[in-house]
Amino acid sequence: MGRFEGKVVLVTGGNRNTGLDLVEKFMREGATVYMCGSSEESTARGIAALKSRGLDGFFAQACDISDRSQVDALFDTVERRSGRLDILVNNAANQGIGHGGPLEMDPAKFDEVFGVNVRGGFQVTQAACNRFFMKQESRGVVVFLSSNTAMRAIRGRTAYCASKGAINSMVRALALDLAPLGIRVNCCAPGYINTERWDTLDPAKAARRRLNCPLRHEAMGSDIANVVAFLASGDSANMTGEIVTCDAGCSCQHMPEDVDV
């Protein structure tokens, strides 16, 4: 028996990347899984992506959840289809790629990068307490991903960092909160991970990028998954409000090792 059996599962962004392995990861040890992407063709290739790997039974539903009437409208599927909610997963991400730097950054691209990250994990995370958790004598447990750019900054994504920095933050804040009604919240805190970017990527720059890390490899999704599979469980029931990293030892360093002169 897996340790999600019974259990019914939330993964926001769960269509591509790394939110098909958090799919998997959950399914696999007996979850009833609903995954969503942020509109009716991203979802599209997510079941189509997640049936290659042999898989169905899965429930997916569009949603943007930077818009209540979406996150909403989703929370009434798993209300009709399962009647209960037990894990939520907050791993959909606006990725802020391409809106500039800080000096020329359209401020509407700011708020849309905090809109997805930071308001709509919020949102996802009130909805699913309050529609779900407190009315459940087994309350809920909530795993955020953030990102370790959210302690060390990378250029060109100010909008990105700051949103991971903001989540690391809202964690603590609904962990303190929420302990008291038995409700635990943790986050995952991924590097580099092996996504569709680095399909197209020049392999000079992928050895690079591995230099970076200390275990000489970049996450895998299934890595992540492993992370946010034991904050979901029990085996992490005494555990509320921490930052787990999982980056191959980036994070330790104070420089890679080509540099650290």
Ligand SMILES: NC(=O)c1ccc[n+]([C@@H]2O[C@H](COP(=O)([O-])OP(=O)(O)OC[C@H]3O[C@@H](n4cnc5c(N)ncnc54)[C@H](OP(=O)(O)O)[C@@H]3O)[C@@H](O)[C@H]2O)c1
Second form
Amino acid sequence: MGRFEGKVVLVTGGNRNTGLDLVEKFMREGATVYMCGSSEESTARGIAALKSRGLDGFFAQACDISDRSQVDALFDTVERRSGRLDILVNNAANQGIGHGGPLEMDPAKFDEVFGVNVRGGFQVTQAACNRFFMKQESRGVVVFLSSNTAMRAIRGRTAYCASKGAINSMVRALALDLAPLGIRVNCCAPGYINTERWDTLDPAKAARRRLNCPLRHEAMGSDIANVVAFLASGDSANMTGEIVTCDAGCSCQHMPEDVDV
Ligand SMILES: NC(=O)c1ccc[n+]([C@@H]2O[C@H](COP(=O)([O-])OP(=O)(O)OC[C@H]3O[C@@H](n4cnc5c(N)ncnc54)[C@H](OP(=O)(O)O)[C@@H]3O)[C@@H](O)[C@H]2O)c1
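Return one more block: the form predicted together with the ligand, after the form predicted alone shown previously.
Full complex below, order starting with the chain above.
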């Protein structure tokens, strides 16, 4: 019997890249899974991608998580079809790529990134707690995806780095307030993940990135899904408010090997 047999899971941004691996992990371990992309088109592409992995029986509905009414509509569907929710994975993210440096960036772009990554994650969590977890005897578990860039910044991504730092702080604050109610909130902070963006990298750049990794390889989506599944399962029953880094050892090094001369 799978670890998540009988459990109902929602993965935001489950329609591409790491999100697909998250949906697959929970499904292969027995869960009923709901996923969303931000639009009808991207969600439909996600459905096709999951089907091409041999997965069926999941539920998908487009939902822009920065829009409260769309979040409510998604939870209406979960309520109507399953009547419960056990695990929320806040994976959806606005990467804030191409917004320019801090001197020229339009502050409205900052709001967009925070609207998805911070406010979006918050309002999905609030809805999960109020509509399901607080009404169920076996409460619920929340897992956020932040980033190792919450601790060590990358260039040209001010809003993204700040939003991931905010997620780490929000995870601790939520964990503290929700622990007495029996709800756990934890976070996985990935480093490099091999996504479709990785495929567009110049091979020399990809090799250099791997040299940046003490373990010599970026995470695959399945590596991240394994950590998230641990945090969502009873195996982590005594953990809440934790940020678990999964970044091939990048955070523990002062300088990459080729610079450390
Ligand atoms: N990739 C990395 O190297 C890396 C490193 C550290 C941390 N992370 C974190 O790990 C998680 C997964 O990363 P990833 O690279 O697989 O993500 P990704 O490829 O950027 O995909 C982001 C997902 O979020 C969804 N999304 C964006 N805006 C949304 C909105 N307003 N409402 C609902 N969904 C929305 C996207 O849906 P659409 O398809 O509709 O846009 C997509 O499914 C993210 O939280 C990311 O920040 C990634």
